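What follows is a single chain, given as structure tokens, in the form predicted alone.
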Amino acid sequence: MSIDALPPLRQVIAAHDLSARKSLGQNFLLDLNLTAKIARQAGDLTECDVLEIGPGPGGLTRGLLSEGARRVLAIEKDARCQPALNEIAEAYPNRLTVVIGDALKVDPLQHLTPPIRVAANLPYNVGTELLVRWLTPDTWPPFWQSLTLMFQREVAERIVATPGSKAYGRLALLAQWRAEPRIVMHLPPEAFSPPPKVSSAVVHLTALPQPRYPAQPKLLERVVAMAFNQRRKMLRAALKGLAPDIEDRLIASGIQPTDRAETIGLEQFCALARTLE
């Protein structure tokens, strides 16, 4: 079943010889009903510009446009995908801009008008790096209202993890400090071509107007990174390089010096960062 007048994705891939490349982290979603469902997880897009990274043959791109996105900016590293994406641009006049380039180097704000949302089946090899960049801009609120992103299931679970769980760590704290993340869809390997070895999940993150608790961003990032780089150690040992009186500062923040990072909540980490300012 199609969501528009364009050919099925298998036909598009065959016509343009778009076999997925492992070096680019490519796994294409072929079911257009599924891509439309993912687009709907991003909310009402009729008044928004949407940034999409790694559109490939354009499955999610078509989902976003068919669901009413005001305009889509698709940044694609693989120049082989340009003709297929151009066909979508012709079918949706003046609503799709395609930029062939590296998403880590392209400034999307040159092509987008607020309000802006991000929706993407992120290439596995750059997904986490892009998320961290979007969560750590120099100023907050960020340029985006929400992020609706496909990850390997393991990464998705790390984003929404809570203290005491194996998945809990730096990524959970980074995401939950400034955003409201939740897993909104699970996808099996067979939904993709080629099927990856792991399951996937879609995470929707809504930007908070301000961080949940006050803390200096760079300092909080440093505290959290040091704590989880040696997560098996007690915090008094893992963080001893931060201050000579680190035990007193931990206690003042409501943390026992013998605690380990995986048991400490976001509010306590922010309190510790404030004592170190």
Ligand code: SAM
Second form
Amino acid sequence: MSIDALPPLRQVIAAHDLSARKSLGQNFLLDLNLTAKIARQAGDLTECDVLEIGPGPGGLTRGLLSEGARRVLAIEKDARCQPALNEIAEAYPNRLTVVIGDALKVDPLQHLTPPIRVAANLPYNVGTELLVRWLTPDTWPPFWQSLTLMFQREVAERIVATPGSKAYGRLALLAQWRAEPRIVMHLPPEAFSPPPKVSSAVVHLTALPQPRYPAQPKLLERVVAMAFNQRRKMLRAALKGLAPDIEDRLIASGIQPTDRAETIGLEQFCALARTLE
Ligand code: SAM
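Given the form predicted alone above, produce the structure of the same protein in the form predicted together with this ligand.
Now the complete complex, all chains and molecules, led by this one.
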């Protein structure tokens, strides 16, 4: 049984000739029970506006609406999807706004009222760029309460990675400094049509009211970017360009100058950024 009175997604795709385009990262979810399950990972949506990027034929959009989202703003680059999304908007009056455009260029905030949650089966090519953007606004807390996002499994693992692991790096530190990320679902390639080459995972990130440790965002980003740009080097070499007395600053932050970036925790990176203020 469908989660709503609309036709099954295979029928929608056939009716509107939505053959998947690789250039747009189109791997569609066709199982509405699965999209409703992903929507539930986003938490209680009944009091929230939801920003969805890349709705495609609307599987996750239907999940979000059937799970009670107050309103959904769906930004889709592929204009071919508009008629299919219009049918969903008609089935859920005044609850779905569709914007055809590039999510990297459209400002969603003029269409949304807080509290806002973000939920998306992101196009892989723009997914990481949007995540970094949402994690690095000029002021905190951000416009969103939570992000529930599909990624390639390998990217999801980088977001939740801890020091000492190969996946640990800039993405983990940015995500964990001011948010709480968790992998909440794993999906095999066969969950999508057409199936991608790799497995996927859904990551749920909750915005913390304030950063875990104080630091100026731009300084922390700079320190972390430099440290992981040359992750195999000792930090005294990798961070040489930051300050002439970098060794003293490392020691003052509880870091051995001979340590490598992948063994250093968030608290120490924040301490190091503070010595540069
Ligand atoms: N959400 C749908 C689902 O779960 O079946 C589709 C997911 S598909 C992985 C990614 C979607 O993002 C496609 O519909 C694609 O057209 C759209 N897309 C790609 N680049 C985009 C961009 N820059 N801005 C907005 N949408 C984009």
